[in-house]
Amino acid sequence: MLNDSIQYHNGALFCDSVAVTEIIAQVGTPVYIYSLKRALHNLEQIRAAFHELNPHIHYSSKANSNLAILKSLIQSGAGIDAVSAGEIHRALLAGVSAENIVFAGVGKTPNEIAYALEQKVGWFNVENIAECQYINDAITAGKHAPAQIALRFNPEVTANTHPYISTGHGGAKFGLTAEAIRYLLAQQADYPNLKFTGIHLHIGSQLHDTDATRQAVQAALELIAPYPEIRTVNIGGGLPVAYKPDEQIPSFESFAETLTPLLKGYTVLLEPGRSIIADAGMLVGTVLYVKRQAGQIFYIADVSMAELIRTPLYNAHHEIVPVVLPESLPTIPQGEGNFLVNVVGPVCESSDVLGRSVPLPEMSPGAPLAILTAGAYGMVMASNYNQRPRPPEVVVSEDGQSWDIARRRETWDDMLSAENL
């Protein structure tokens, strides 16, 4: 949606100080623009609302992995939240500290635990009790120093959100449960390269109530009570970001107010994502056609599910607005002035459709649209199906003056380059 970073001036939308028309013209659609003056502006409003604890922020970089915005948030004192070695390898190339760095993932591979080892990461969130074996295995292996351990608390808490996005339930594939968890704290002895010193939990994304967080907070202060030496708390990301105009979510202020009571004296760390991202991103694309079939009205644009898969996999909302308002319309048409079409894109599938009865003004082959909240899990999750080269991404300056190229193009070349031909 629109922000103090993403708004219209006298008709054209603009990316701060920058008018989006001026990047298509030079870069073309589709195309990812962020903005690091909203991304810096999310993260210190974080930073802000949990002052009384003084956490650790470790981004979560699975949300957006772009150099560029890595780089900005290190710079301003984030460290990473990885769930790959190549989450790693990205983030070190961004400038982090390996110590400030969280290795968490409920899939971990042996190569990957070796990596991470080697480049002395500072925390594991450890979700299987083999794992801690193989933890151990390859430090006695590589004679590393002993690692630090975060054991990811399953807490059976179902959150208020998407099903594909809430992970602290009992049937989720995430985390370990309590009677795990004690099992492992008993056998402490069987781990001797294993610093049992923290506990970590993650009920989901997109929280949209305080009280989950509060009950699964207040299970894992219960569960290592008997355990003195744990005295850091990792409660994850799940931070909410509006997605539509009239969308009711918790401030940041709340989780805190929520928190800051039951946290006081840990140790705290936070791995925000979507919310520092999402609404500092936008995807604009270009219409191609405009069909009129079986009473509804298609805009058929060079943007898909290849680069932005949220819809089709959610059935996620993202607002669509055009980039220039028609001069009847000085302001983001709603109601008066608009048709009900449905935005959809050029792949081959019926679920190829980012958009279901919009209201948009009538628009004409070859004006821009930009779909909005799309910092988070977009360029990520993008793929080349269709054989459709990635969009580039462009980033608009911390002061919001200036704007470059931080991922170029995909060409042909580029998506055959390690095929043999």
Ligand code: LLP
The other form holds:
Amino acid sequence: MLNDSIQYHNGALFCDSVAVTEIIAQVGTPVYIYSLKRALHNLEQIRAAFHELNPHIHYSSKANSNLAILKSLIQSGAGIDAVSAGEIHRALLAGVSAENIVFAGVGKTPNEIAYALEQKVGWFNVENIAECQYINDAITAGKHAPAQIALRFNPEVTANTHPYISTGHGGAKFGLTAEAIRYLLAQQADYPNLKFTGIHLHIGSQLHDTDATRQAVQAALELIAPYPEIRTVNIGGGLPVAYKPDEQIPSFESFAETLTPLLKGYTVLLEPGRSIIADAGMLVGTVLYVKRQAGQIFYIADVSMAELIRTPLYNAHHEIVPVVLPESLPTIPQGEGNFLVNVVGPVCESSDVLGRSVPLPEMSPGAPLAILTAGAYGMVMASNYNQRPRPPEVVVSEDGQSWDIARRRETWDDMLSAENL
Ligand code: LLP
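Next up, the form predicted in complex with the named molecule. The previous block was the form predicted on its own.
Let us now look at the entire complex, which starts with that chain.
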């Protein structure tokens, strides 16, 4: 979706003060472009909405772990939510202090646990009874300091979101039941190296109502009420983003208004990912061919499910707009004169569709188009399928004036570099 940073000026799409055409003239397509200004604005908006709780914001780096993005969020005071040793390593490289990392994950390996302990991460979000034993024993073996544990609670609340990104229902692999948490807390003495001082929950991503979150937080608070040493509540991520102009989503403020009265007096942690970076990013491609077949129009582009898999995987919607509006449609991308076209990629899969029935003007081969709201779960989920080099990532500076290739385009050699030749 268009916003204050991703906007048309005189019929040309801009990322802040930089014309997208200027970037692609130098870098080519496909390319991810991010507005640092927008990402930092989103971070501030979340902070402002939840100000009464003064929460620690741990950016969920799985959404977009580009170092330039991580560095600026960290410099603006964000901690990091990491789900693998690789993400911890990257976050440390980007300058976060280890105590500001929460290490989550349903299947942490012994090596990852050892690495996280060596680095002295601030919190382990624990999802398994056996994981407590592993961490406790690894601390003894490595003579590490005691670790802070937030037990991840599965509140058995069904979030109103896509089933693939819903995590808080009873059948999900995530979290611990109330019973398991009570059991662990009753056995605390068995884990002398662990400090059970937090509770964690995350019921899903792209949450469409505040009520499921309220129920989940309420259940978590009831669960920890008998344990006065648990004063930290990590309420996870999930703040939603509008992908369509008419999409109704609860605002950050409405989540904050619902949760603040419950959480006053606790130390609160948040793990937003999508809400910080999704609408700060776009993926730009170029139309290669126009095909009319079976009563349909296909714009076959140089961008595919290998670069952005959200549409094939979750049936997700991303607005697709021309980078340069035709003169007859100077201001309205979805105006009269548009056709309904399928925007597809070159990958050998019928599911390689980036948008179905997208209203677009007549575009010729060579015309660039932008897939919007693609900053989160875009590049991080990209693959080399069909031996496609992953695209470069361009970051437009916080003042909106200049841009930089934060990550170059992969080469064929990059794709071969881990293999025996
Ligand atoms: N915390 C935990 C424990 C999580 O599992 C997640 C996301 C987050 C925080 C960040 O959630 P967010 O604020 O971004 O909603 N690939 C999917 C989304 C997967 C989300 C996984 N967990 C997509 O493209 O929609």
